[in-house]
Each structure stands twice: as structure tokens, then as C-alpha cells.
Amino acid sequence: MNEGITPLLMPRWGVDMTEGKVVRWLVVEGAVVHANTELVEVESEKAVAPVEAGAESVLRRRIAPEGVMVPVGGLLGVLAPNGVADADIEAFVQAFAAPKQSVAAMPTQDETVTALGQSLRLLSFGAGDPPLLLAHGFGGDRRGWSLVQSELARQRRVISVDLPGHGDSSKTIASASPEFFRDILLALMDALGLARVHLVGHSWGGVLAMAVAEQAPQRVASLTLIGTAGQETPVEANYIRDFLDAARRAEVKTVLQRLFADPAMVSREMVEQVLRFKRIEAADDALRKIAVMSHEASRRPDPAAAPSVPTQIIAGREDRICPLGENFTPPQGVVLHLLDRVGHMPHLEAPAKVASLINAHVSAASAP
């Protein structure tokens, strides 16, 4: 009876999310939808984003009304071809029980690992190898992945790491060179016993991920670059300088707003978190050294170079920090996803879309 029927469920964006609010439906009942069609916009405490269709179908029922709260895994709607009888749809709805699986039930590990003499803080969710390894950008940390990590962990193990000089990892760094951070990621994989990973890097983290893929392509199952800078897409000249020099709340807020298409996404909590981190003398010193070394690096990988592993690029059309530019053309075999109304932080501005794109890319790279 359930053949061809697909439930549309409330997603989980962020480790702490337990429910979401239905803001508005974007598609009417009876409409034919395609993969990645945005069906309904939902809101959590940290994000407002659309829920998308996974494949071509028909939106047969809108179950959750606008304005109501729905638990994670709860039924938002039902997708099914027109050939499925209305009685079968109704029976499915009546028999539906929300999945009991939660992030708390997933294998979870919050640990510290030593690699090349550096103490690295990790957060892992889910199970299955090869895992996803998430590398944050300059000045970020593992918590920046919170809106996508738990969603990705529904299908595989996902590991986010604080790179040296960031988050809760070592603040006194042995080196600030890109090669050192590349080797840190490889050493981390060794410490965790990981032969291969699917690498996801944001901004500076994407540069490091490209360097890993170039140095050891046999250890990278796939590569996802999000808002990543390279020779063809350099970092906006003044951003890093302004980020390092910002010392007051208003200054930090102004700088962070440049990361987003919608400046209102910069919350008070985000500003306070950055301020607390920047006030750690060793952290500020590490960031300044990294900024200098990254700028002076004689050679760095570039998103426009031919990849040695399956690669996709995710970028915001309104990215003012690392804009791809009108003339950017990805090399053959690389898929480029340009997201509307998104700036330099796609994983925070469009977490559902980014999680969907990563899952699809990893699945394709894992296929026989």
C-alpha cells in the first residue's frame, strides 16, 4: 500500500533542535515537484530554511498547517504519484508514526585527539565509513557546522574539528603555514584510523581540503568546497584585516555582517562568541600568524584547477568575501551550485540545501 508514497518530514538543523515551526507552504497540493523543489519553509531557533523534495513526485497532502510546531521527524506532508489512490494516502497518514531516532540516540563522541603535537577538539555524530570530515574557515570552529552536521549524520558518520588556533584546540600553534594545516588533517585521519574521508571545507578550510586532496588523493573519497578562496577567487582584501582588528561589539558585528546576504542573521550570541575568542591572547596571535602565512603562500590550490577526486563547489551568489565572479567556469567534472540570496556562509544561510547537496554528492561518489 505504501509503494510510491514518500513522507515529508520535519528535518533537524542543529544538535539541539527538537521541533520546528511551519512558516509557509511554497507549493499547492496536487503540484508536480522535482528533486530540490522547495516545498515548505520551516523555522527553528537558529535557522529559517525550506524543506525540499528528494525526487520527482506530486505533493498529495499538506499535513502540517502554517504556524504550527512539528517535532523533528514529524509529518509535514505526503508525496506520491497521481496513480496512488487517495484512500492509500489517507491510510498512510493515519498509520504514520514519527521516527524515534534522535541525535541523542546516534553514536556521539566529543573528544580531544593529539595530531602532530597539537590538541584537537572533535565532535562526531552518526556511524558508517568513510565518514565526512568538516573543516571550518578562518576564525571559525566546529560549532559553525551545527545546522548541517546532525542532518548529515542521519546517513553516515560526520566529524567536525577545531583546527589549531581555533575553538577548543591548541592555541599555541607549531606552524601557521597551509602545509602544516594540511598535514594536521592527514595526521588527524591517521589518529582516528581513517583510511579515507569525504572532505568538506568552508572558505580557508576548503583551501586546506584541496591541499589534502592534492597531496593524498587516495585518501579523499569526495571533496565539497563551500565559499572557498583560491587563485581565481581571492579573499576580499580588507575582510581578514578588519576581522582581526575588530575589538568592540559594534565593530565585530559590522565585520560579521559582511559574511551574510542578510545582515540580520548576525545574532548577539554570534558576536559575543567571536569577542570571547578574540580576547584570548594566544588565539589572536595564532590567527594573525595564519593570516600572514596564508597571504604570503607562494602557491595554493584553486577551485578552477582540474580535480583529482569527485568535487563540487557550493557558493552564494551574494558572497562578498570570496566571490566567484561572472567569468568563473568550473573545470570539467566539477559541479557548481550557486545559491540565490546566500552570501559567504551557505551552511548557515541555507543549511537544508547544503546538507542535501553534500548528501547527494557523497552518495554519487560512493556509488559503484
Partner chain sequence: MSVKSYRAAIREALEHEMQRDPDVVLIGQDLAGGAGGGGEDDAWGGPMAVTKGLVGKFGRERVLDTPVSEAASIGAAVGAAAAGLRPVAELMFCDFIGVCCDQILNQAAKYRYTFGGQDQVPLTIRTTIGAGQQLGSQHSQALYPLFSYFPGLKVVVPATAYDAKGLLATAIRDNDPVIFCEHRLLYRLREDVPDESYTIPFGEARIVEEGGDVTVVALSRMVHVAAEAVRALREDGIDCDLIDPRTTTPLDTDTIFDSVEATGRLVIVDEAGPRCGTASDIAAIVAEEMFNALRAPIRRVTPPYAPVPAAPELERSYVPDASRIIAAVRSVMER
The other form holds:
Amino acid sequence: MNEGITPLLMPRWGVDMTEGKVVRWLVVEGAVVHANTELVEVESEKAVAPVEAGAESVLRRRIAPEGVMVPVGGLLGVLAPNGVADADIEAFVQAFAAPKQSVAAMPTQDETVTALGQSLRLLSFGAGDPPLLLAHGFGGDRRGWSLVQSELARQRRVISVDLPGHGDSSKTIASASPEFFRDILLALMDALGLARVHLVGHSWGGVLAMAVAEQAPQRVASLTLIGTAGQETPVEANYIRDFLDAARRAEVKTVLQRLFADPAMVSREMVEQVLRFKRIEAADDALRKIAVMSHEASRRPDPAAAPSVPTQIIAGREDRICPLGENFTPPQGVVLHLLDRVGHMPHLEAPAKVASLINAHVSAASAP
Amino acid sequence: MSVKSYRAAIREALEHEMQRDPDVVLIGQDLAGGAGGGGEDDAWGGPMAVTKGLVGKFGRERVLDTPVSEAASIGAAVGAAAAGLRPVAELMFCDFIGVCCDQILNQAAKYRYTFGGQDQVPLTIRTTIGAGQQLGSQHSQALYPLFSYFPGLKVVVPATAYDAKGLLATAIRDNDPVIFCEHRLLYRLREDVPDESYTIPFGEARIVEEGGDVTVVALSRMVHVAAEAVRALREDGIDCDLIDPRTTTPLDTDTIFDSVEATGRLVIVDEAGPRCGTASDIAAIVAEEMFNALRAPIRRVTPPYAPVPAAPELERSYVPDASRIIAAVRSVMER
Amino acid sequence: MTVSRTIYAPSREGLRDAYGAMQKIRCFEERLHAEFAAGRVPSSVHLYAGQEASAAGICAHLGAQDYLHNTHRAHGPAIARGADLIAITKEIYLRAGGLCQGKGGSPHLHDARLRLIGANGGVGSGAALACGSALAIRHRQENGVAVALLGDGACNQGVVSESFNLASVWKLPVVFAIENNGYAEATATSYAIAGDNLAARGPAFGMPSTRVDGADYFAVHEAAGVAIERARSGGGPSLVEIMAPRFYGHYEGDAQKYRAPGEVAELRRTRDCLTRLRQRMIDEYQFSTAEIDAMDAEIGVDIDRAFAEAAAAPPSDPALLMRDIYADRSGL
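Would you mind giving the form predicted together with the partner chain, to go alongside the form predicted alone above?
What follows is the entire complex, opening with the chain shown before.
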């Protein structure tokens, strides 16, 4: 009798998030909603963002009033087509209990693996293989995925790694070439005993992910490229230089603001984290080498280079770092999701949306 | 990244810089200890055990134990710096500046200027500050305002292990004389600190908390006391910006100005005394530059105008505590 | 200390240089004395006349790798070390183009390229700084020495005793050269120096020590040579006390009422290092009077030019006020 009833749950947008506040409802009860319709605005300690519908339905009940705190996994509302009886919905609500395995209880593991002689720090989250492997962008680290990682981990294991030169991995890099980093990702998969993964790469991490897919398409179950420079989308020339040269807090803040559609997204903690990373000399050295190598790369990566790998591109319409340009059309077979009011950091600017896009892509790719 | 004490973070910075630059030498009393005795070498590893193990790694040629001769040894450090070395001299207690004032305030500070910019003096003087150990009037002062009086010197007052390591590396690489003030009560403070070498620029305050109602500026150990007060005030609905300038020369006035611009209220917490101190200095600068932004008189929370007493009951009432900071913040909120 | 005079006997060429330096110092100081009296010197000056053999006897042994830490009675040693006479004069006149751009003045004559280190206001600290120079020399294995010139007055400061001890403990290549001119400002050494013997303090700190007549260039030259060579060869620090009379007051304008009547005239008559050297050059080294007179004339021209250029030099640029306070201005 619950067929067609979908609970609308308090999402988890970060490892630390245990509850969220219902800021305001964006649709009235009875409204027809579509995939990606923003339903309710939720505030966590780190972000205020809308929770969206996953598919076409009707918002039948708004359970959580505005202004209240709801634990992660708690019931915010109920979606169901008009064909479902009110009584059934009431029964569903009465019977609803937060999932036994709350996200908070999911196994998480911070571990260190050695690949190609480099020490790699990674965070594993959730269970179920083949896992998602997340590759951060230039100057980022595994913590950058914190707003999407838990949502992704509802379905399967999620592994985010600090690439060499970044985060808590080896800062002294054996090489700065994209091929080296591609081989690092493959070696990491070997070290973890993973035959196949769903690869997600942001920006430079997307370049590396494309290189992995091209080199070993049989090991990539699906590919999601976020804000990634490709053949048609060069990196904004001055950004890398300005990022490298920014030494003081104010300079770093200004540079980071260029990443976001809304500059207010750049928090003090974010600036501090980037500063702490950049100030490590070996990291700075690694970044400069990577920047040079990326700049000198003889050819730009091609998202269609591995046609057998289901590939999607997620990009912000206001991305100033890797702007897609007015006339961009994705290569044959590649799906493009262009997000409004989002810049170069979709996984931070629209985490719920990005998580649902990745989950949908992964599910589709996993379908028999 | 690993959890390190403030003491270990400082030692790591010294070790990294000594590895990085063979011209970095350490000069001070009992940096190793045990010289000439029949017992162990490196018996002390520094009066505060900060330099333990370094003599084993770098030898007595680079870890130079001195006689009890602050004037000669700090003076020698100045001379060596002007001659191109990067000495790190240790003045066991800042209170002992009394016996080597000329070396620090006249020689180190003015060498470059007096000689028309011909030389630089890349000297770091590590010293310790602070009350709280019942050491009495001549081993407990926080004399950093004295150093900031003198143009030519730079003054660092790190409050955390992370800052201590990065700022000490900056100090040693800096081409000017830097007075690096370690608070003895912080030596056991522990936090995550990168294992790798890194530097933090001088003149950049750390924004410890963002609140918006009141600007609280605190230095050295007072950052932690103020943080306790700020947490308590938040429970009562008063949200403070907490700013740690980290260096008193250069002083990051921009960060303080930006905060005061928004809050209109300023409380400064300083373990140095109330007269001619850092709190007075910051108060004067803000009053002069930001008068129109102020909605309440600036309040300073400092020890009384008295020497530091030894008895624990007296010393406790000497050092500012969270309750005094809370009272000061409340008083500026009433306006 | 028994060292054969032949080892340290100056060459004829060395004597020529030494005499040139001493004569230049004497002429310079006498000219400055006159200029000061005429009200044309903008600052306080301490004249070195009478003590020339000390600076010349020491500097004869110093090379480019060596440091000389000066006293506030600075003009003589600066000239003997080879600093540019015009730049020295401009500095004393606090003008643009001075050795320290007019920021130091008479006591702080400093030339980093010559490793000539300007004096310090508190007088004794040069002893400590010289220990640092010596430390740097040893650290870099430069085969150099650091000479700290000290007045008799400075030797009563604690930092000097500390430095004697530190240099000895660390076996530094330092020579402490004490120029004992009989007075610390207006107080005689017979009052202020217990034991009235600074050379005696050397052995107390484990240092070889000697006292020489500062009116005798040859004696200074030998004693300095022995001490500098010992330091250079790794033998550690030494102390040399040079009894060198000063012919003028502590500073210009000093009425010198603390002196006995006729004292200066007597010193000039009996203990003038310059006339004694000149005589020995003629008697023992085959210098002709004409040759020496020609040197004197040449030096006179140099002095005239230095003072003329200094008087004509533009004043210090006001922009210098805030310059060179720091080497690294990041964050300031």
C-alpha cells in the first residue's frame, strides 16, 4: 500500500552533520513537483540549501514545521502521486521510523594506503561495491566532498582520496604529470583490491578521471566530471597563478571567491584550511609543478575518449574557472547537467543536487 | 599531520630550519646542558626542554651552550646575524632582558637603520613569558610590549602549537631581528600540527571566532582565556569576534578595524600590564582611526598595575580570567 | 710573550702605509677640531688624535675577511681600515652620501664591505658583537679574525667581562684591543680601573694578554700581529692593552679641566706616535724628509677635498627617515 509513497528525509550534508533546521518550505501541499524541484530549504552548520524532489510526484504532506531542528534521516514530508489515498499516507507517517542504520552509524574509515611509493590518505564511507571513487581538484582534498559524501554513501561505499601533494598524503610528489596521477588512481584501486569503480572527478580531478577511463575503460563503471576542463573548456588563465601566489588570508579569500557563484560561500574555515595547506612548502612546491605540467600538457582530455563508459558532466552555469561557453555541446553519449546559480564548485554549492545526479547516474550505469 | 604540543611544534620548527639552512645556529644557556660535567650530554635540552635532542642531530658547533652571560651571548648573536648567520638565541625568561637591553634594544633593533641600511640582522630571540607558575615578580612578566616599542624589532606571541611552528619558521627566515615570545603555560597545549615545514606570514591576525556583536582582541595565552569567555557569552546570546593578532609587530590593524567597523565595540585582553602595554596601544590606534565606528568605550582587560606576585591566590587575581572578560564584554554591550 | 721582532717588523712599504694612515688621521682630526671650533660641524665628535698608532698598528694585519669593531672615537680606525675619506666626512657632517647616509654620524662610521663595524652608544657592546663576528667567521671557516676596539672606560662594563669569558669559553678568533687613553670621559683610569691594569684581566679569563706603549707604532704593530695571528691560527682570543694618549678632550667642546696643567702639551712633546714614527722612518728605514713631506702634502690635499665636498654635499633626503628600519617589510 506504500507503493508510490516517497518519504522526504532530512539529508546529511557532511560527516559532522547530525541534524538540520527547516528554514522554509518552498512548495505548498498538493503541488505537483518534478525531478529537481526545490521543496524545502534546510540549514546545516555549514550550508543552507534546498532539498529537491527526485522524480515527478506530488507533495502530499509537510511534516516538519519551519524553524524546527530535525535529525538526519528524520521525516520532513511525504511525496506521493494523487492516486495514493490520504489514509495510506497517514498510515505511512504513523509507521515511519528513522532508518535503523542511520547514516551516522555508517562505517567510516580514515586510512593510509601506499601506491607507487606515495602515501595516500583516504576516507571510506558506507558499504557496497563497486564503490564511488572521488578525485578532488587542484589544491583540494578529500574533505571537499563532505557535503555529498554521506548522501552518496546511502547507496554504496564512497572513497575519497587525497591525491599526492594534497591533504594528508605525501607532499613530495614523484611526478607532476597527469599520467602519474592517473597511474596513482589505478594503483590505489589495485591496492584496495577494486576491479571497478564509479569515478567522480572535480576539475583537475576530472581530468585525471578521464585519463583513467581512457587508459582502463573496463575498470570504470561510470564517470562523472564536475567543473572539469575538457577539450572545449580551458582553465581560466590567471586563476591557477593567483591561487598559487595568494599568501595572506585576504588574498586567498578573494581568489576562492572566484570559484563560487555566491562569494559568501567562502567561509573563514575554508580560507583557513586552504591557507594551512598552501603554506606547507612541499605542498606549494607540488602545486606549482602540477600547474606547470598541466599547462604544458600536449593535449586536452576528451570526455568522449572512453565511449564504453557512461559519462555525465555536471557544471555550474556561472563557472568562471572552467566556463563551458555559450555554444558548448557535450560529446555524443555524454549527458550534461548545467546548474543555475552555481560556479566551479557544484558539490559545495548545490550538494543535494550533485549527490542526486551522481546517485542517479551510478544507478543507471549499474542497471543490468 | 599529528597531534603535537606547543613545545614539540617549536622544536620541530627549529629542527626543520636547521636542516634547511646550515647557517642557523642556536645560542643560549643549557640548550643541551651537561657541557663539562661528568654526567649526560644534552642533560636538559633547554631550560624548558624545547631543544632536547637537537645537539645530537646538529652537534655542539650549532647548538652553542653559553655561560650565564646574556649580554655577551645575545650580543654575539647580533654580531653573528649581522655577519650573515641566522642565530636563534634563547633568553630563558623575558624578565632577564634587564641584563641585555643594550644588545636587543640598541644593537639588534637599530643596527640596520643606524648604518644606513648596509646590513641586515636575521636574528631570532626566543624567550618565555607569562604568569601562572608561582615564579614571582622576576620570572613571570609578559614584556612583549617593551619589544614592540622599538622600531626595527618584530614581535611574535603565538597562542597555539600550529601558529608557534609556522611563525617560528618565518621568524628564522626573516631578515630582521624577531622576538619570539613563548608562553610557558602553553608548552603542554596539544593540537593537530602538520609534520611538514610551513610558514605563517607576520602581520596576519587569526580570526578565532566570528560573532559580530563585540570585537575581542586577545594575545598569547589570553586567546584561550578569551575563547572560554566567548563560549560562555554565546550561551547568553552575545556573539563575539575573537581576534588573535599573533604578531604585535607588525600588527594586523586591518583585521581589527574590519571587525570593529562591524561591531562598534572593542575589548582587548592582554597579560601585559595596563600602562604602555599592547592593550593600550591597540586601544589608542582604534580610538584614533575608528572613533566614529565605536558605539561604546574601548575596554582593556589586563592585570593590575602591580608586579606579578608569587603566592597562588595573589597570582590568580593578577592574571585576567574569563569572568573579567565576560564582565567587560557585558559592559560594552550595555551601551 | 717572546716573539722575535723580525717576524713582525714592518716592511718599508708597510711603514709608508702606516705613516700615511696616521698622518691622515692626525690631519683630519686637527682639521675637524678647527671646523668644530668654527661652528661648522653639526654634531658631537670624539677625536682620535694621539692614538693613531693603535689603529694603524692593528689594521696593518687585517685582511678583507677580518672584522674591525670600532669605538665611538671612530674616525681614526675608519681611516686606517681604508674607508672612503669623503664618505667619512660627509657622515660626520650628516649629509647625503655619508657612509651611513647620515643616519649614524661620527661614532657610527660603518662600512660593511670593509667589515668595519660602527660603534655603539653604550660603548662596551662591541666586545659582544665581535664575538658574534668571530663565530660567523669560524662557522664559515673563513680564516679570519674579529678585532674589538675598546676604550678603557668600556672595559668597566659587565658586557665586556662577559665577552672576555665567552670568547675564551668558545675559543673564538677574537682580539680585544683596549685603547687606554687615560680617561673615561672626565675620570682618570687611576680612579676608575681597580688595579689600574686592564691587561691583567686577560689571564683571569684564560687569555694571553699584553700591554704596549701606544706611542710606539712598532710595539703596537708587533703586539697586534702576535694576537691576530694567534686568533687566525685557531689559538683563541687575546687581549692587547694599548696605552695611547688622547690629545683632545673626550668630545669637542670638552674644556678638559680634569687634566693637570700642561698635561696635553707634555703628552704631545713626549708621546706623539707620529713624530716618533717619522723619526724612526728617517733614522732606520732610509726615508728622506722630502719624501715624507711629499706624502704629507698629498694627504693635505685629500683632507681639503673631503671637507670641501662634505660642506657642499646636499642634506640627507627626508625620505630616508622611514627607510631601512626593516629589511623585510612584509606585513608592515
